[in-house]
Every structure is written in structure tokens, then in C-alpha cells.
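Just one chain follows, in the form predicted on its own, and it is written as C-alpha cells.
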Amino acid sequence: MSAELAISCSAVVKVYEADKGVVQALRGIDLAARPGTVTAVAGPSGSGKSTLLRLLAAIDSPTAGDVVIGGLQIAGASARVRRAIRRRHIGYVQQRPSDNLFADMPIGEQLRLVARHKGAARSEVDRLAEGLDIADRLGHDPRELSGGEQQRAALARAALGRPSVIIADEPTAELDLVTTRAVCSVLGSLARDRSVAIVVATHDVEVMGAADHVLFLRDGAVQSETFEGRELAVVDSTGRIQLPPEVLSWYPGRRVALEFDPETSTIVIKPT
């Protein structure tokens, strides 16, 4: 893996057995993420995003493919090797805020436990604290903080210890809008300031607008990724690509005939 990559995904499948058979739901992910950015991995419900982030968060392991977290190898790793890389690489946010936060205990005294656990000096909590604008709440319970508040005192959570990545599953989920854009501006800041790559699973068109790059998947596979505004469609190392779900109709017997421009590198799909 690069030295810059902070994850690398190559060709990553994942299938469960289910009471009806087999399951495959993720066929051929291939991700890269560099420190300092903020992925937005999206899609709809059913379309793998879930087994991704568990995947990424060293939660579960692939059935096969490669995952790279910090360097290390995810794929065959026991639960043990996996529970060292979550505990030094990884941070990881819960959709619902106060699922991050114990519900009795300090916000401050909450993070100083975690810094401990993790290595990091106490300064890191006044650090993070300061740079999430929540300095003045550390004495504060989390019923105390507004869902905001909560989410900017996860998110340090997670953060501490210097994490290679910091995995969120949904974290706007709960928020109204302006406290959703702040959210985005505080990942964004977050990803820059700590040189931490964030991956984000989420349905917000706000949280895709404010990343980096945004994959989009579909039934499992990636449909396609956006860096810089252009989204592209994905051609997966066996030749496959989605087509958007709307022009699907145009093609109602599921068979097209292709015609090869070689001059222009151009394919035109037609239906039969």
C-alpha cells in the first residue's frame, strides 16, 4: 500500500449466510483514502454501505480482497489482531449521538478516560476540545448538550490518540440543517488539522457535498465516485460498470448490443 493511504479496499467481497442462502453483499469494493480527507460513502438502504464501514472499522473481516487500515491487513486477521488495530488506528462515531457518550459522566472526564486508554496525553482533550468549540461543555453531561454539541464531543472522542481513520455511520442522521453544516465543517476541519482520513456513511446530500469524494454504491458493487463535483462511473477489475438506475428502462430485454470506436476510446451502448 502507498505510504500515503490511510486506506486501501482492493477488490473486497463479503458474503454472509442468511436463512434464504447465500448473500453476497459486497462484490469487488476497491477504496483508497489519503489522511486530511473526508470520504462520504453513499447509496441506498441494502446497498452494502453498513458492510463496508464494518469492514473498514475492523469490526468484521472480508470474505475475500484485500483491506488495509494504518498499513496493517484486515483480511484473515483474528479478533484479536483486529481489536489491537481498532484500539491504536481506529475511531469510530455511532449514528445516534448519545450512543457515543456516557449518559452520567462528564464530557471532559469522559475524554480524559479515553486518552488514557489510549495513550494520549491529557493536553490532546484540551487540544480537541478547544478546536471543536466545545472547551466550555467539558463540565456538562451529554443531556446537557445540544445533538450538535454531542456529535463535536464523539467525534474527539473518536479522534484521540491520533487514529490513522476515523469511521461515522450516519452522523447527521439526527441534526437539523444548520447543525448539520456545521458537523460538515467540523469533519472537514477535523480531517485537515489531525491529518485523519474520515469515511461517513450517509444518505445527506450536505455531508457528500462537503467531502472530498463520494462513493456511491449500489446492490453491493460501486455505481460511482465523485472527486472535485465530477462523479464517474466505475469499471471494476472483471470489466463491469452500473448503469444509473433511471436508464435502465431503456434497455427492458437486459441485453445491448456495444460498439467500439478505437480511434476515440469511445464505447456506444445500444439496446437490441
Contents of the next structure:
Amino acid sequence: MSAELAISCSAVVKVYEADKGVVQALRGIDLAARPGTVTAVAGPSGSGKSTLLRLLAAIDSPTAGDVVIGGLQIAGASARVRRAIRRRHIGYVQQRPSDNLFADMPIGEQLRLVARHKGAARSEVDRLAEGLDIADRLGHDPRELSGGEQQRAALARAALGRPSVIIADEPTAELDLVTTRAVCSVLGSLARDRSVAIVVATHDVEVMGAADHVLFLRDGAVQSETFEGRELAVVDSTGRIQLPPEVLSWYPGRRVALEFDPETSTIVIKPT
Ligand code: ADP
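Target state, the form predicted in complex with ligand ADP; input state, the form predicted on its own:
Everything in the complex follows now, all chains and molecules, and the chain you saw is the first one.
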């Protein structure tokens, strides 16, 4: 199955050694994304989204578990190997539009430079610009573009060289609703046309709506996943299920009685 996946991670744990002590930022995350799909990673601030994206982009290594990108393992890989994997397989889009592009160079020129650097044909730039609806903006510097146009240009830049995965860290966080929608409207078609897996961290319901698959993180674990419109709780590899915060008050003693019905594989959780 993994041969069909653009990117996956299994039982990923990330621990930071900070001045204040040890922070367990991720506590066993599983994720699998096929080419041609959009995955949104959602969750409140501090839930581990950026940490997960840094691992998926091979910027950092997991403390335990593994990330596999284009069939290559990240755990145990040296910084040099991770850099090579990143260059070959990852396109990255940052949150702030101005961090993704040079300020004083027309977008088209920038994209052609990147295409040359990545060994992509010039025609790729035109094809991407057409698909991302920025073809008539190529002669303009970034400051003459809206935030949404800049982020679509950043997606074009990230897609050059045919990476397996495009990672985008809250790419619409600084955009208004109209420009956010313009970015969301191209995510799915970009993923499908280029057979690339797009993984995007977000707080934005518009982005979640544009995704095939949404993972909700809380406290470094996957609390639930939305797949084909259904929200599913996740049973991790150690058997843990994370309950939504709104039902925690049902169990004030934090001890519950479980009733199993093997006939229907049903578990009932009762307060004690
Ligand atoms: P999010 O992107 O969802 O806001 P982060 O991945 O940035 O979450 O952070 C997850 C947890 O890890 C938080 O408790 C944060 O304070 C901690 N953290 C993130 N980066 C570091 C770091 N470099 N050193 C220590 N702790 C970190």
C-alpha cells in the first residue's frame, strides 16, 4: 500500500527539550496521503500542527516513529539526506505571502528562474500559471498582487519540479475571505492535475472544506478525522481514543465503566 502513498507517517512522536523541561509536542500521529489529494491538519494553537508539518517537510526528524516521503524514510536520515529528500520531493508554502517570493522581481521571472534551477521546462510555468489563474499577473512584482494571487504564485513555485508533496503552513492565515476562497478553489485541481499530495495546516473552515481529508489535532494527538464528509474518532495504535472536549464534563471523575458488545463490536462508555 505504501507504494501508492506520496507521504505517510506512523506512530510519530516529537519531544522538545526546552528550558522549562520536556515538551511532548506529538504523541503518536498516523497520516497517509495519496497523490492527487488535499489533507488539512487542523487544531487549536499549540496542538502540534507546525511540528507535524516540519516533520512532513523533512525539516526535522521524529523522536520516535517514522515519516516516509516518496518511499524514503526520514527517521535516522542525516541532515544532508533530509535536504536532498526535501529538494527532490517537497514544495513548501509559508504563511506570509511576502516570505514565499522575492519582492522586486516579476512573478513570471521568478517562476522561470526556479523552473531552470529545478530542471523543469519553461512551459511548466505557463501551464501552472494558467491552472492557478495568475497567467495575466506574471509581468507584475508581488507587491502589485493581492495576497491570494501571491499565495497562488507561491503554490506554482512549490509545484515546479514535480514534487511528491506540497506542504503549506497556514497559507490563508493573512488573507481575507474572498482571496482565501480564490486559493481554496485551486488546491484540489492543483493536487489532481499534478498528482501531488497537498498537506496544509489551517484554522480556516474554507480550507478544511476544500480538503479531501481533515485531521483534527489536540494536545499532539489526532482527536478525529473527517473523511468523505464523515467525522471519525481515531483509535490509535495503543488503543487510545481522544474524546471531544465538549463531552469531557460527562466524566468528572475521569474514571469510566466500559461495556462491550462483541456481537456488534460496540463499546458503551458510562460515568462511574
Ligand atoms: P501549533 O502549530 O498547532 O500551534 P506547535 O507545533 O507550534 O503547535 O507546538 C506544539 C507544542 O510544542 C507547543 O506546546 C509548543 O509550545 C511546543 N514547541 C513547538 N516548537 C518548540 C520548540 N522548538 N521547542 C520547545 N517547544 C516547542
